[in-house]
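One chain follows as structure tokens, the form predicted alone.
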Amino acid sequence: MRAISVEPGKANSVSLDEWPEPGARDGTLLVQTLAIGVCGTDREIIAAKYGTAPPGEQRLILGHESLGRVLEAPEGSGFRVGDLVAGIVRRPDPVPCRACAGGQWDMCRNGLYTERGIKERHGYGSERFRVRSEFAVRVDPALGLCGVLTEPASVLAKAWAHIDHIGGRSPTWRPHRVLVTGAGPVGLLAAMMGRQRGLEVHVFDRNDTGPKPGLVADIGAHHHAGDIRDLEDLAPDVTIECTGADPVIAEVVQRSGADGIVCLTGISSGGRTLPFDVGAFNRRTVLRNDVIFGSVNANRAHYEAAAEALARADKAWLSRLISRRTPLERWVEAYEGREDDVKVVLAFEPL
């Protein structure tokens, strides 16, 4: 079978080669890959930024972002022949640590945990994959192609049931506003589920052209662009940042609305300073009663949220988040970022 692959360390080495079958030891569920998806993580392992192959391997096999048609399915894993699924990327450290045990191993506290097309273990971006039955999630069949956002949508699925949680600590806590900077995939799922809970929904994005205004505009979200500073009195109940960059971050840890909660979910690069009255930022954090927190990967539940949170979705309106969809002969295409990408889909087979 032809997979993808890259040598962790080494940039530019990724590369379309023949690979044996996958094996046993690697889950019952046998998979028929009809599409991964690509995203910055992707690049920066082909940049050798990080990425680890598995013990005594050379090479990593990419994608995280995954959707499958069940080949295999024995006797009592819960899936038929037939069945779109997507993987589950991460998988519990050997310890295991007291989060990896309780299944929550996207709260790991060890770090030992393994990461399917990122961290010592190999991805989905092959032909045929398995899985074991407890690591993979049924996807609607109605969705088809963007049934591949579940990843992502995971993540997103994560951070508000976290922002619930936090918000549970005043049972008169009842939000209203949220905004989301960023109109990337991850940007537009936050929004996308803000309005699902029937929110008040602002995204901030440098784009002001291009598709991204009106795909936040179909939902009912309201488009916004230009500096952030000029958003000082929108007072969000909520904040999910979803750029990673640095400016925009120390923007909105103080401009939240009073008792408001900001999630963080982009990575930063670090190695940039900026100014940062450190003082004023503590009182207005410690007198509002605000709450800053990370937020990154994701457990079976929030998977599990995340299919059915695409499933309600308007599903011309997920197709459109999905920009270029590459086929595997193009390859090499998928992992070029382009200015008007929002999704980029490289698919294995046509759907």
The other form holds:
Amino acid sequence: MRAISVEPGKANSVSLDEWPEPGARDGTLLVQTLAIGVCGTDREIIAAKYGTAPPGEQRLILGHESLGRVLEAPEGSGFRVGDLVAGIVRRPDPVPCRACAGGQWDMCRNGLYTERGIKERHGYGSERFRVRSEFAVRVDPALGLCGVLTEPASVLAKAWAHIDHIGGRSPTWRPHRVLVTGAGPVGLLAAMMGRQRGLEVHVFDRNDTGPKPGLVADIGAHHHAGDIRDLEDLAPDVTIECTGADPVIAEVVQRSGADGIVCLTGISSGGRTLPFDVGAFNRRTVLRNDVIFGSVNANRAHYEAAAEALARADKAWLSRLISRRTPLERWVEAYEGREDDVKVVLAFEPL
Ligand code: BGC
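Having looked at the form predicted alone, could you now put up the form predicted in complex with beta-D-glucopyranose?
Below: every chain and molecule of the assembly, starting with the one above.
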């Protein structure tokens, strides 16, 4: 079978090659890959800035955002041949730490977790893959190709779940206004979930051309472009930061409303510095009971919440998030970043 792989640490070593069929060790569900989504993490792995091959191997099969159709499912697995599924990315660490032992691998405490297509475990970017049923999530067949959004949506389902937990520290917490920074797929899914909760949602993005302003407006959210400092008076109850850009982060952590919650989801590269008034930040954060927290990855409950949120969403809007779909034969194009891209999908099978 064909698979897309890289040699982690070696820039531009990505290629499509013949690989052996997936081994039984990966799980008893055999899945035919329909599509994989491409995100910034894949591009970083290709640029040799991230990613690790499985122990003892040189190459890593890419692909952590998956959509597939079940080809083989053993009795009692909870799945049937023909089901649409998405694979979970993270696997618990082998120690295991107490988070992983409790199924909360997204909260792994010792960093020894593995991630399919990212860290020490082959991804889903092969014509067929195997997965254990507890790491597969059923996707509503009505979603079709949009089911490939399950993994990015799971990251936001977790962010929202944690925002709710944190907000619950005060019995009178009632969020009203949300600021999402970044109108990429992650930001747009964060905004969509905010709207599904009936909240007033504002999305800030660098530019105001291309498909993003329309996508924001069509879920009833407000689009802002230009300088983040112009939003000084917005005072959001909840901020979900999805750019990973230093100046945006420095601004949003100092601009939330009283008892505001700021969730950071972008993984920045680091290595740059900018002036920051720590004392003023501390004073404001303390006097207003603000919370700033980071959120990464997702556990099974978050994937299930994501699958539900996608099933409830407007399918026409979701399909506009997939701005480009590239057939496997032209796979190189899928990893090129283009102006106006929202989510790029590599299609293994026509859907
Ligand atoms: C993935 C997460 C993963 C993170 C860190 C993101 O792109 O969506 O599942 O945990 O990268 O490797």
